[in-house]
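Take a look at this single chain, the form predicted on its own, given in structure tokens.
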Amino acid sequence: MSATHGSANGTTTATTAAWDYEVFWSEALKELQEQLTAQEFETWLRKLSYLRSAESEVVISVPSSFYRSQVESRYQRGLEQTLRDLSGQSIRVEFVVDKATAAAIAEEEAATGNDKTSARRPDARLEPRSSAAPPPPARRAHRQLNQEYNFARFVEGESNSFALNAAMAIANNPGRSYNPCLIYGSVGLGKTHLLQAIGNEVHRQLTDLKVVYVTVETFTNEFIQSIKEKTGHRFKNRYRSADVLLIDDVQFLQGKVETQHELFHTFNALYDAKKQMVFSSDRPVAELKALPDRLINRFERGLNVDLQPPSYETRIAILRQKVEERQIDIGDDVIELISRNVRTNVRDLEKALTKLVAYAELVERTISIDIANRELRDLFSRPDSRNIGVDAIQRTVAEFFSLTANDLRGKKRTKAIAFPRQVAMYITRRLTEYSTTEVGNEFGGRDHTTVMYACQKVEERMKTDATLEPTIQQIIRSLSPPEID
């Protein structure tokens, strides 16, 4: 494929190499920026430096792991249907990290006046800070936050590694680049430790910044509380003048209509001041039920991240860490029957560990491996604690109808497939941690909204169909636990 490029002075130059993609790029970054509101096409591609191009490829620089994991997630598939349409044929896009990209952009922000200290760039740290660094200025602990909400107590995993190092650019450069940031994931998976390691973060290294953490439950009981005390200008203040806002369990705002109203309005204040603005929900906002359009909008007008369980690695880290803490004789024997069997959360794993130090304190004696088995076997058998993959409720579901776990990945919409399609979602989201997005990646890549309409689809069934409900529990049923070792 040659191509031609028009120089600064408008004369057309030489015919590129065989497959020098550069012009099919440069054109499909100005169809996206038609598409894209000017904030996002600046955040997210304004940074992408195309490198070079191979056979069936084009390389792009990015300034960062973090803004690579970003771009890939949200605009690569788009990129590379656009690169077809223009080329008429497939070209991969791939990102790397490259160092003077980011050098560069640092010196035109500099140059502009965009950055006003390089201390606080979205990118100038996502790890903790050196050792060898100076220590900051003491400063009295936050009222509002857990010390031990903090980074470095926080156990890394694949299963939070995103959610963490975005939590960490946003701790270090608050009101840039991620704002809002929505956490979200199932109880105990880490949520509200992250949002006040942000807290703890900017209140110890950002000195002149100020932070509120608050429940929704708290928010909603202050901003009833200033109605009935006609102290309403107190509230907003306290809320619209925070330079870091943080708030945990945006999930019961539903149905709480003077909240959401409230909160859309201090939302505005805040995000036109460039404040920065975290929220946590126990599910993506798609799937909260009463809450306006307009405040979803809001929440998903930044960076979205999700949680998931950890894996079996993970497990065993965190509990090593819980146990060298406490500074108690527990053995890696135990430690890895424990992470083998308990899947569900970080939550569940400190509840299981306390008993076992709670045992061994009060009657006196090493924990052994017949003992943990004995002690925690009723938090090894509860249903939430089986890992059951979703390739084992698709075979289920798909042997129950007489179809294969391919035609429920697959294509097809007719009503023998699509129906059966319907409940193993509806299983997957019941049984397993899986978001929206990942279950419909499960199933042949289908979108997030599948999926809440196949949940919502089977669920209105079953109020008028008085036979599905136990089918379900029959399917359900036979998807067998894995034997405890």
The other form holds:
Amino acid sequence: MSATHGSANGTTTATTAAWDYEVFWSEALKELQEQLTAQEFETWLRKLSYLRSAESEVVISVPSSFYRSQVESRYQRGLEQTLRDLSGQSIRVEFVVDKATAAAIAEEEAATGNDKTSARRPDARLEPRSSAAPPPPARRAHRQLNQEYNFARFVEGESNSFALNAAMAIANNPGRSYNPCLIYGSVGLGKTHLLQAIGNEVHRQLTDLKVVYVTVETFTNEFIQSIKEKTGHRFKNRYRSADVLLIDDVQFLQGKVETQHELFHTFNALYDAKKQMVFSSDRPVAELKALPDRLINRFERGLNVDLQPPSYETRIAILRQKVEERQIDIGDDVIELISRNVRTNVRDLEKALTKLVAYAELVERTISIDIANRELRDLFSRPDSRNIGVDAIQRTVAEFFSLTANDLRGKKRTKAIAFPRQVAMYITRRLTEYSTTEVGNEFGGRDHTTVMYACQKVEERMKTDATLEPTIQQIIRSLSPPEID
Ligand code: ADP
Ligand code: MG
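Since we've got the form predicted on its own here, give me the form predicted in complex with adenosine-5'-diphosphate too.
What follows is the entire complex, opening with the chain shown before.
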């Protein structure tokens, strides 16, 4: 089955042919089936059948008026929303009691002895609607969004406060201010969390708005598939009918020319319609070098906010919140220990906690400082930063590459200097408490985004160049006395 009809000549706004509605209807049912328990689906939706459609309406038969009232109160809204998501237009769902369907179902059930509904409700039709039907459930969780990524669970600190406040403002007033918005920062600092928190909040507050969250990876895959299956118009509809479009990790657009093109047009359509768009990227726009100018230009149009690694105090606050949420038996001393030693990002803080929780569960012991120190040795395996200054790092790295520390702090950007400088910045970030702004200052007054980019580059290169990590380890060893332990 496919809905390949329609936009071959580019007239996507033409009325969808009636037979397409049947396709949308069965797709909508499938989507609902995924969201409901098997029993709920069997009880209420299996017995619906498509009868016909008219302009902006599908007519569905139900076996009884009891059924109709149940299905209307429970699912009509959700079905209509799903139809709108799928088709990009409003389609009303009309339920009619159809004797023929009822008779067919009765016959089938007599044969299989399988009527769950009436078995539980011998004369359901007589029950007053209010007691028979539980109140319609609160709006279902958005399928693409993780409920846990909400604003309440996002700990505010200096490092993320601008991005967090922008995200909250957007969620409260999508499409009105800060459109588009780009949230950037390196891995594990909360980009996905914030994007999804916007989606969850809009979905919760403004039930009629269509929220679409997608990673660039998924967007690309769906796009390719839509070409293969000739369902391009559905793909376009899906994204161009969004009221709030959240696209995660746009750095992965690099090198994907066709997808860039598609996103560019999606952007324009939504921008013109004043729909909200929020993007995330692991680096600032200026460093999305492999993207075409016209796309860069689109990202630059709105608000760009960054996420920085959390400070010591914020790391403590984040850990405290997570310990409380997960009801973990860990004392403040251990929280402080982790905060002192894990400075990279929030994901690593979570990793440390998860490891301790696993230990405590398996060994059934309360986590002491000694246990934490031992179990988290890998995560902590960085020399104590307090004794290492940026000067020493610059000297050591320069020496290793046969340069001078002044070269690393200077203006020259030749390859022979640029790479060692990136390595030095990376090591500084790994070993010290310096923020990216401070590191930038130490390296000739460079911008913090340059430091972020440098660290990113080194990490990327480590993935493809197996000699780099050992080289960096070697530099680190020559910097510091052997580890205490
Ligand atoms: P990114 O997308 O930037 O790589 P994520 O959004 O996946 O990072 O965040 C990594 C983890 O850290 C997630 O589990 C997220 O919930 C958590 N996290 C990030 N920032 C915060 C914060 N400020 N408060 C609480 N949890 C956070
Ligand atoms: Mg992410």
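Positions refer to the first chain, counted from 1. All figures in this text were calculated on a predicted structure; none of them were measured in a lab. So that the term is clear: the rigid core is the largest set of C-alpha atoms that superpose within 1.5 Å between two forms.
- Once the rigid core is overlaid between the two forms, residue 412 counts among the residues whose Cα shifts by 2 Å or more.
- In the core-superposed comparison between the two forms, residue 86 has its Cα shifted by at least 2 Å.
- After superposition on the rigid core, the Cα of residue 233 moves by less than 2 Å between the two forms.
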